[in-house]
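Just the one chain here, the form predicted alone, laid out as structure tokens.
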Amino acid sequence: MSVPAPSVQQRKRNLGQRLVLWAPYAWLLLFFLVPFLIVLKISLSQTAIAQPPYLPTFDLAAGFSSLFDAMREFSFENYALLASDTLYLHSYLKSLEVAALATAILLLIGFPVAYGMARASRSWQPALFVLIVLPFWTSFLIRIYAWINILQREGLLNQALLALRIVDEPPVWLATDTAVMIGIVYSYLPFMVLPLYATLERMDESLLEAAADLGCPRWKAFWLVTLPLAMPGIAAGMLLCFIPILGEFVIPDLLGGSETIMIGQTLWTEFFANKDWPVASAVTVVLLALLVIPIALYQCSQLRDSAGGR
């Protein structure tokens, strides 16, 4: 029996569905892959006192021969510089240390907050949600400057500590790792709470009731039921926090000191102070690799686990 040809409306509907499916890929192609290829090309170039400040440059009007001639001048000298200079290694390690520690602290603080929001009554949940997102209504830069006033020597924090007789002398907070950690945890807490809340809020409470009926203590039910079901929210929150914290610039620059030089500050220095675009581009490519490779490995393991569970 012959299959009838699709009508005009069906063809239009199929075309619309294809366009919707391809829209994210087109977005990634235009705003991620193409800029990344430009940065990769600059990272293989050499610094020059010119405009743009690197060589070689492509002259598309001269044809493909000039393109291949320019590609022959590419080198990995900038990447060799990153490997030989301890400044860049220290920046990468410091960024990884701060991002990992801050993400762990955010998880320890954010999970109880999200769990309390999910277990609150339905009438209270909208108000609690607004309280979490309320800091986003104020400029990020203004909030960080507010922490400068709080953490300075005569700031509110030291005044409170002295009034409560917890300390005898005002401790130093600004230009320390502690100040950077406080600013990061305060700024990124909603990014951890919201995905956790979305996951915990959908959890079926009858599972906990069934565990209690079977004689499972509350702590064990939390460990065996709640925590595994919350893993998607935990993974999403950790990625949403770890990735931007790793490249953070504003918070360590305003609240940190010379010992808190993260890779975002190094990038800014190479681009705007040293005008060394090739080295800065090499730093960017390595930073992107540090972010993308673990995410790709995690995605592959998730796909492998889901395929094995079928």
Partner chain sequence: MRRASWFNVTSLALGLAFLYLPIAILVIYSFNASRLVTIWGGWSTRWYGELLHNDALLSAAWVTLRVALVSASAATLLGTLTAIALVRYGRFRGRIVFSSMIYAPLVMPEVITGLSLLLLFVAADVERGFWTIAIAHTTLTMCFVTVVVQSRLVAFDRSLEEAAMDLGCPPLRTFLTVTLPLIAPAIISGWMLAFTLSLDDLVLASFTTGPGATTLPIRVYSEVRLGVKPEINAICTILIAVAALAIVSASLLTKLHDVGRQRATR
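Since we're looking at a predicted model, the values are computed, not measured. Residue numbers count along the first chain shown, from 1. By rigid core we mean the largest C-alpha set that fits within 1.5 Å across both forms. Compared with the form predicted together with the partner chain:
- With the core held fixed, the Cα of residue 292 is displaced between the two forms by less than 2 Å.
Show the form predicted together with the partner chain, please, because up to now only the form predicted alone has appeared in this conversation.
The following holds one chain only.
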């Protein structure tokens, strides 16, 4: 096998140097890429009451001829089911709605926080950075659990509201869309703040001074100078939040009720409760297709950044 000559003039890599590349490469191929191909294949299989519960099963030992035989038996039944049953359509739409709304709220809350961080004095910035990152290191399960503590019927929120006489009857918070939204915004705030902070911190403040010297009001300078310069951070933050929220399972499962069924939960139920692996795989493939668009956009912006800057 010939190794293609790298663009930089370089000696041919020896065995150890090739291993550096090939060990992680092989690992990711085996445990990241191949599993997706299996999901794709099972999504085209038929449901069966067997172990494993799908037909035809996977048999690499029989060689490629059996693979073609299997391909002839592929069916698009599972995808037809996804399109015809409103349950699936409904949970895809619900996920998109929740993810879009949550991302918008995150931007509204995250921007002022990131702006405050970037404008804080230099000596404070590392400490503020650690303070924002620290919750990300604690388990998100714990963070959601903390909110169950607060939002339950006799929880602190209702105790406070009753004590302040804002309400007479304790309102129900758990198992509502509001609770899911609070949980998501809470869990993903660091993902929004950090990329925003990274771009805002690099911003040249003399630009704002120049705008002020030329008689530009501060709100207008924000709109015309700060916001356009912060765009890469805004895009990165929105995508970093939107994509994982779309497939979120734990938050809607613990905080949401029957009206907030997101696609992650549908997938989980199909797989664990209904044991319908082919349908669960089809749900995954469609979700993946939905995700490819923002991921591709993100990669493009990354490439543009690395080509444009420095």
